[in-house]
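Taking the form predicted on its own, here's one chain by itself in structure tokens.
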Amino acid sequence: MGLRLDVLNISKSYDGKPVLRDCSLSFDKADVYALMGQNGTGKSTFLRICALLENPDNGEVNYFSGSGIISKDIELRRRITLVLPKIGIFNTTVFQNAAYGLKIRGIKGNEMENRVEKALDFVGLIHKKDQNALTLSSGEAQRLGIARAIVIEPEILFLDEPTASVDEENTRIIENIILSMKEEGGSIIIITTHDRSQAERLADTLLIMRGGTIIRS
């Protein structure tokens, strides 16, 4: 059995203003999850904690696998990844953009290579390998994003706002990447959005962000 994560009464407030209350959840199956809710309502706090980057200032995250809670290490967080609206990008190729995350692990040589040609492949980017990523579209470079998550075969994916600001073709694209994913299985996936069409068309659960609290749809 994969990873699990429940989230359990979590909350956190930025300069004593709150934006999630008490905020509970389990991600128990590989599927598509969708939390939905208006820009400044906690949805990208909410992705930040699960992913481990910031820490709630109540309640508790916690990784399963079997009936164990996991200790919250490298060895964890390699297992999972978060892919920002406005990616980091290197100033090297696309290849190398998206070799990044198996290079620090210590993957090399040809599994590497299979593995990002692969992964570039799948978010339709494989004939820029050589280019700069630096020249990229704004959607190329958020499916370069996805690529370098997805490369390193996380358990849990977490997308925020995988379309924003992004042109209404790279928008399909980015959205038939994820639907592929979805339909290969295997790991759980967690978006956000403010758009609930494409919620909809994307998830097999569906949440909304409502006064930092999170309920279903």
Ligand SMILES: Nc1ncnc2c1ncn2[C@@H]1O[C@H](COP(=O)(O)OP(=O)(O)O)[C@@H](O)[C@H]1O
Second form
Amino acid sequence: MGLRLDVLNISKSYDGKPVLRDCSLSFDKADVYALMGQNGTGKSTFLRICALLENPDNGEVNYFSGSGIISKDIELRRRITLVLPKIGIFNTTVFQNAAYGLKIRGIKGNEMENRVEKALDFVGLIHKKDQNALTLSSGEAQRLGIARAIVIEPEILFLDEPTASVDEENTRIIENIILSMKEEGGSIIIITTHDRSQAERLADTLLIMRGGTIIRS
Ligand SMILES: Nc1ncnc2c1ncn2[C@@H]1O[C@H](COP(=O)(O)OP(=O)(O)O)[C@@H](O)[C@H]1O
Ligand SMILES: [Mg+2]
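Output the structure of the form predicted together with the named molecule; the preceding block shows the form predicted on its own.
In what comes next, the whole complex appears, and the chain from above leads the way.
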């Protein structure tokens, strides 16, 4: 049974300034959800809280499998992943960068190699697997970030502005990667974007963040 995520009445302030107010939402279908909103409206804050990287001041973030709530332990954290707009790249090959999540999970040998190659192929970087990842363009680096995430086959994938500061060609490639993942099915994909037309191209569910709350559009 796949993971589901319920966000219940979460609020968050920084330095006394409210960013999120009473946000509630269920992510329960293996679909693409797009969260739109102007810069600074709290989209990234919302994703970090959903991905358990930060706690809300109030409210709850609950993960379910079947009818039971899952505890927020390392096992759960390994089933979800957040890709930031600027990924951290290690000073080593594209292959080694993409392999990171498998290595820390103790997956080695042929299985590791096959999964990394499949992920790099999926994002169109297989021909660059031996290149130092620091030499990638920003669009390629962003695709590497996606490869590093999908190699661990997350059940919930959060993509924070996956095409911010990426050129048109790479934007098209990244959108196609997301559409292919959607076609494969099985995982919940939640992306943020300030581009409404991109949200419409990719998502089954459009959400808008405004005034610190989320409205379905
Ligand atoms: N760790 C933090 N400390 C202080 N302020 C923050 C922090 N994270 C976000 N903010 C503020 O919260 C607001 C929402 O930011 P963010 O969630 O990044 O918005 P978005 O992703 O929609 O552009 C902004 O005003 C930002 O400056
Ligand atoms: Mg943001």
